[in-house]
Amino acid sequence: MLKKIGLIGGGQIGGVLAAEIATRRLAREVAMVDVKGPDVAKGKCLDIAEGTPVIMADVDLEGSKAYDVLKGSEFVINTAGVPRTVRPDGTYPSREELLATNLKITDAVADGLKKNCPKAFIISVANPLDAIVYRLYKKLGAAKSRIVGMAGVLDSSRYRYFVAKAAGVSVENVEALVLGGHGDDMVPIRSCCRIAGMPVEEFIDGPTLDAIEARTRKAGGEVVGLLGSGSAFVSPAWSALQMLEAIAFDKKKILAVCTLLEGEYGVEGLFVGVPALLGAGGVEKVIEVKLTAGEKAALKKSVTSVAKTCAEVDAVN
């Protein structure tokens, strides 16, 4: 059990982590900053803690609009971030669209991090996820090992979801990787999908897959539509914390993270989704896939996404 957790944010992620953390026992105190509106943080901390008799839980948990309630945190997960919302004619804005206004927060963010746990792990889950944890990764100076971003992992949970449902199996036969930015460019790697270790497409055919890719590359946009506002909030949580079990149980385990690259997929300075080894260290090494032609050239069209929404952040002081 770790000492204790930090969360910024108090919306719907936050919320899930909280709960989940609690229930887990991951640690002894759960700390909540959100600084927006009336005491959303303290009220969501309180809720839960009043539960904690009844699921036999001896974990404190504690909301403020001041980032000091952060203090002593080993583990730092960012949710802070103005979510999307389906506008009038039924579209939404993109991850891009809403950079402005979520560099201004992720900024506030990296000065209440330095301030009150600089040697945090920090795992961030805001969108737009690749040009967010870069934000930070240059606003605090961190050890590259020390800050990742959470998409590939949910991305290769859905990924692995759909496979699943169109082969009739269960979930946890299914293998996934999608690499690359978590927006529409993202790369749902085929030549890596198994079911109980056998190519994916022993089970489902070609034009299924196909469906299956471009359904993934948008599924953050269904759920979207879907609720009418907000975004997905329940995968997202589990996914950010399967990255800090990883982390804080040294389990050396291999996943999808968004993470700095320098040097490897002939990526220099960007943060992309890529496998990566979890453990003690966090990201202790970024594995490099075998990709076909086409995965290559699909992940080359997506980091050049990435690195043109990153050439916007470095334009704004």
Contents of the next structure:
Amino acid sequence: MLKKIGLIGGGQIGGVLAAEIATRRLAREVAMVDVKGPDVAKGKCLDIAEGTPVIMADVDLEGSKAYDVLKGSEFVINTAGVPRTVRPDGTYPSREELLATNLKITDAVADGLKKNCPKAFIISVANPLDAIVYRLYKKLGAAKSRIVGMAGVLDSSRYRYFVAKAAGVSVENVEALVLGGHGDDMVPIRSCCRIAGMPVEEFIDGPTLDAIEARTRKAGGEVVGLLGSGSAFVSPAWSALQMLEAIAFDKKKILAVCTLLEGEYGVEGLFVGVPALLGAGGVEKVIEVKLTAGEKAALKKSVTSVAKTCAEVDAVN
Ligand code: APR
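The form predicted on its own done, now the form predicted together with ligand APR:
Once more the chain from above appears, this time first in line as the rest of the complex follows.
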């Protein structure tokens, strides 16, 4: 059990995170900070705390509008920022369109982290994912192994779910990787998709896989469109916690994570989704998986999109 986990943002994802941490007994203390008034973080924490006798969990939850509540956190999960939401005309923005708003919020987050828990492992979930992690890293000057973005676990989970349903097999049987940026040109890696260790093509035909991969790339938007307000929040929370558990319990688990690349995959200085080994040291190793020519080209395109958004980040002091 960890001593303390900090949560930045007490909205939809933050709420599921706090409840799950209590249910799983992951930490003795949970701290949540949110600027929304009167005091949404305090309210969320009180709600969950009042239920802990029912689930028999000795977890202390403290919410606040002030960042110093995070002091002593070994891990911090950042979900501060506006989500995508359906517009009155039924359309919804891309994740990149959230940048202007969420960049300002991220700078406040970086400030709070720097003052209160500069040594914590950071898992960031706010969108546009790759650019927000990049900004946090630049502002914090943290070790690259200790700051990661959560996107690939969720995107891979969506791919796995669609494959399991199409093949009529357990989700437990499906392994898959989605790499690149967390945008609509993310890259489902078919050559790495296995059903009980066998190539996915032995179970599902090419056109069906094409459709599954197209759906995977837009899966976040599909949920936004259906919810009518806000974006997916349960699956992102579970995904972030899978990463936290891999690090906290030194699992040496290979997951698709958004991490700083310094030459791997031919990428320099950007945070991009790739397979990496997570253990007690955080991101202990980036795994360079063999890709087909088509997958390489798709990854390059996705990286170009990430680079474009990060250039916009760099233009703002
Ligand atoms: N510090 C702390 N919290 C903040 C700050 C800040 N400076 N600015 C905003 N917040 C809070 C909001 O008040 C809100 O309660 O962040 C919370 C975000 O919660 P939701 O709006 O419910 O959004 P959620 O669905 O949780 O998604 C959060 O993750 O997946 C991404 O695109 C999504 O960027 C979005 C983020």
